[in-house]
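Form predicted alone, single chain, as structure tokens, below.
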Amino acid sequence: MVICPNILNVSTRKLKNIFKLNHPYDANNIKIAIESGKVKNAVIVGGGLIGLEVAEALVKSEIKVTIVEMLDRLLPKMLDREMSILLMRNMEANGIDVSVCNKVLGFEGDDQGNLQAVVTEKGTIDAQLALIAVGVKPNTKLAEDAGLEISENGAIKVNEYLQTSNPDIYAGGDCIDNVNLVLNRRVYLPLGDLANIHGRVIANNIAGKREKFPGVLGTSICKVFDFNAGAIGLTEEMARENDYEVVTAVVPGPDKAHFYPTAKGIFIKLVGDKKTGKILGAQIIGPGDVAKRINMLSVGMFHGITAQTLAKMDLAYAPPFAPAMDNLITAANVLQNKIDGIAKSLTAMEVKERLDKKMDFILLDVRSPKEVESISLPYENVVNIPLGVLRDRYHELPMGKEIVIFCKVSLRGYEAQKILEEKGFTNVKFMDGGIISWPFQCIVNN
């Protein structure tokens, strides 16, 4: 493996403690730099999986860490923006500075070659250590020298048996491309678990047991402090770019029965195709059990599972392991309700866009007064009418305006939508995921 071409316009060869994370020696030299006690500030260039995992390790070594990402979010290939912001908020709470929509321009050092700062479009950041984690590309030189065909993804092209253009030569791991099972086209996806599966398929074929490698879903997961982040299939952004009629659902909840003492929260985002009902992708983040749900989706999506089928899956239940209706089933029900036109919602991003444009609409908070006192949204168009009295006070709301309803997780928001529609309101929606999933500014009263 080799790091992607250097995006920086200044040579780094003359400065110490700048590492590209593409060789085991880098890890050893990073350790030596940290143990010297001279590294107080570090900059990680790139907000992908490796960058985030290294960031946590540096923080635990009492080093101030800044992550600089050129795109508008961390884990841009895994998470849509609202899910990434929730992760970023947790990282910032753990002491990491995150600078997105920012590009590294170069490095500064002293006359002895010691790194002193990283220069970005948004300013200069003190740093005695810099790690370049901007992704990888396949090293195909050996294959090219052997005359093998290279795909448009820049990887070695293989067939379903993992044979190269020379049928006597097989290839696997991070140097090849794979068929994406959702898009049904070839993609470059370097993941360690796939490399191991490739190895077995190749070995079986060499041994005479003809075996196909079916393709990939891009199942990925990482741990950053107390947050787990997993993803599979397409993000909403990817699905729209590929002309799907996209429906999404963001559903927060505890990963175990809510009364169980070890229950922890997770946020699930499902991405579905309105025409077929198929699950196109999912993102799950939070301190709770993410891995088993991502893996369940991997099995389901391999077989083309729909929201309707997922909502009826016979999943194991006991309070120490899951809610009586698992988070995936709840999310699938929400997605199916949207596909059927029963549930009408806006994403957090769509609500924020309306607020930024100063559009004339009502944000209806149907939580109890005690909940509102604890945490609230800082906008002038917020109106609080608890769900329990909405049938008596609905006349306080203007019939002609758009009304966007929210509560803690938007279950009551959905109920309020149905109540207001029954009363004759025609432009009513709830905010996906409720206030607990709102990734922007809130007023929190401890």
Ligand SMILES: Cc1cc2nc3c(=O)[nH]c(=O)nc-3n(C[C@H](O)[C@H](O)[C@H](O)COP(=O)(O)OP(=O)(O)OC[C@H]3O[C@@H](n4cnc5c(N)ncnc54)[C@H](O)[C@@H]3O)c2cc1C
Given for the second form:
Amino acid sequence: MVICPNILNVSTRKLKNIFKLNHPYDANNIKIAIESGKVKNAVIVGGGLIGLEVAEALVKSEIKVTIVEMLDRLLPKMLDREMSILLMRNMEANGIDVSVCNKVLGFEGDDQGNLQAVVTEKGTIDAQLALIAVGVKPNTKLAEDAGLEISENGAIKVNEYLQTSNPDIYAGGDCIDNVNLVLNRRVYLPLGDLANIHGRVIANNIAGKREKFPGVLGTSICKVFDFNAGAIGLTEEMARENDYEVVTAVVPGPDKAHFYPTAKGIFIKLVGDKKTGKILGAQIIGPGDVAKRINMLSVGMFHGITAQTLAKMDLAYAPPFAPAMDNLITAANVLQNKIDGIAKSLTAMEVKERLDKKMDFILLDVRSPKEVESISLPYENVVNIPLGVLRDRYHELPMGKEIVIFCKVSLRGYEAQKILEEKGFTNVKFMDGGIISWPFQCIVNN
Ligand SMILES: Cc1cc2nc3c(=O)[nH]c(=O)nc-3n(C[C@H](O)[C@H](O)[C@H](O)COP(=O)(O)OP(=O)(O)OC[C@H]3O[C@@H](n4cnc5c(N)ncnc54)[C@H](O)[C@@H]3O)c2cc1C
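Let's compare: the form predicted alone is above, so bring in the form predicted together with this ligand.
The complete assembly is shown below, putting the previous chain first.
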């Protein structure tokens, strides 16, 4: 039996079938391991972009997959928790076990060096294959040996022309740092699209055309089963850590005209700065078209777009491509209404926190009885008054208590907020994204 305590430095020579996914040889060896027929269970260490993509590939090879992630969510650099849980539910529905807030401690194998199990803080998981996908470190040895300056984040320091501290030496790709255009700070962001643009900028500079590389927005995307997940800029968590006065909006909806046969759902979360109205970041997930909206945001955010401007963008519309008012425009309008103080809401996480603390508030469901019958929230403080009769029945609600309203997507929730405020209620909010975006337990009757 062998235990390798440091997963980053694990010697793959001691135990077979532990791969770090940083070389094309790994892909070949993983294929050989799978084709041997001996791999029934695999553990992926790390719930980032690469870990998730590989998970899907293994499940398609009929291997039972467990993802072990140290932090409290999948794609922690891209998604806030409520968005990440929606993605996690989809992965679990596709047969993947996800263990978050759990750290891998080492590996166990037999005397022949065959991997048998992965040891984690929460127990031991049977595995004949383990993949370590815990992030990327720049290999800067060559640059260091040449005396080039290295940034605090461990990557080679370059200026806007991608020159290193020696102006005759340029650097680009995964080994350099970049300026984050939202934070105006140097960050490490190893992505393939950036490496390609760096290459062109460097080539132009070497050829005598002075050209700058402006910086990055952290635009990223992946596909896991039928779910796409894209992100740009700051998450809500990052924005708060950087002292922004944060406003967020979660808006679910079909990616094409709702009546179009191939329309699929997407969830958009926008993160905005209350002071300037600027979009600081976005997360978009779901089976629908994520990429084009993330890329629209990339162009807008490069120019410092505000929610107000985003809400007026002249976007291409025809039913096979988008709703007449694109989901992004709707999300920008919701964000702007919140910035203006017209719309008042709580995030799903804030509602859950109130429920966990057993706070005294009303969860007002304004959907029709038929909708409530098919899916509902399992909490004692839920009261159902359909929106259509709220003006007649509002007096059933206590004036003094906090009321949090929801419907399917929280459009009716917002209308109900306005109705109750008009009737004199002063502590009324809607739940962002409605029941369709609720990432926790629901009662579902098919
Ligand atoms: C599994 C996986 C999936 C990915 N998917 C995506 C994706 O979907 N989207 C995305 O944007 N990015 C993705 N990436 C990241 C993307 O691959 C990298 O950002 C990109 O390849 C970086 O390009 P590069 O030229 O800097 O480095 P590399 O592509 O790593 O190329 C560097 C090359 O330099 C060689 N080399 C190193 N040292 C020396 C030396 N001293 N002398 C000569 N040669 C040397 C290396 O062998 C290597 O061939 C993925 C990465 C991985 C591992």
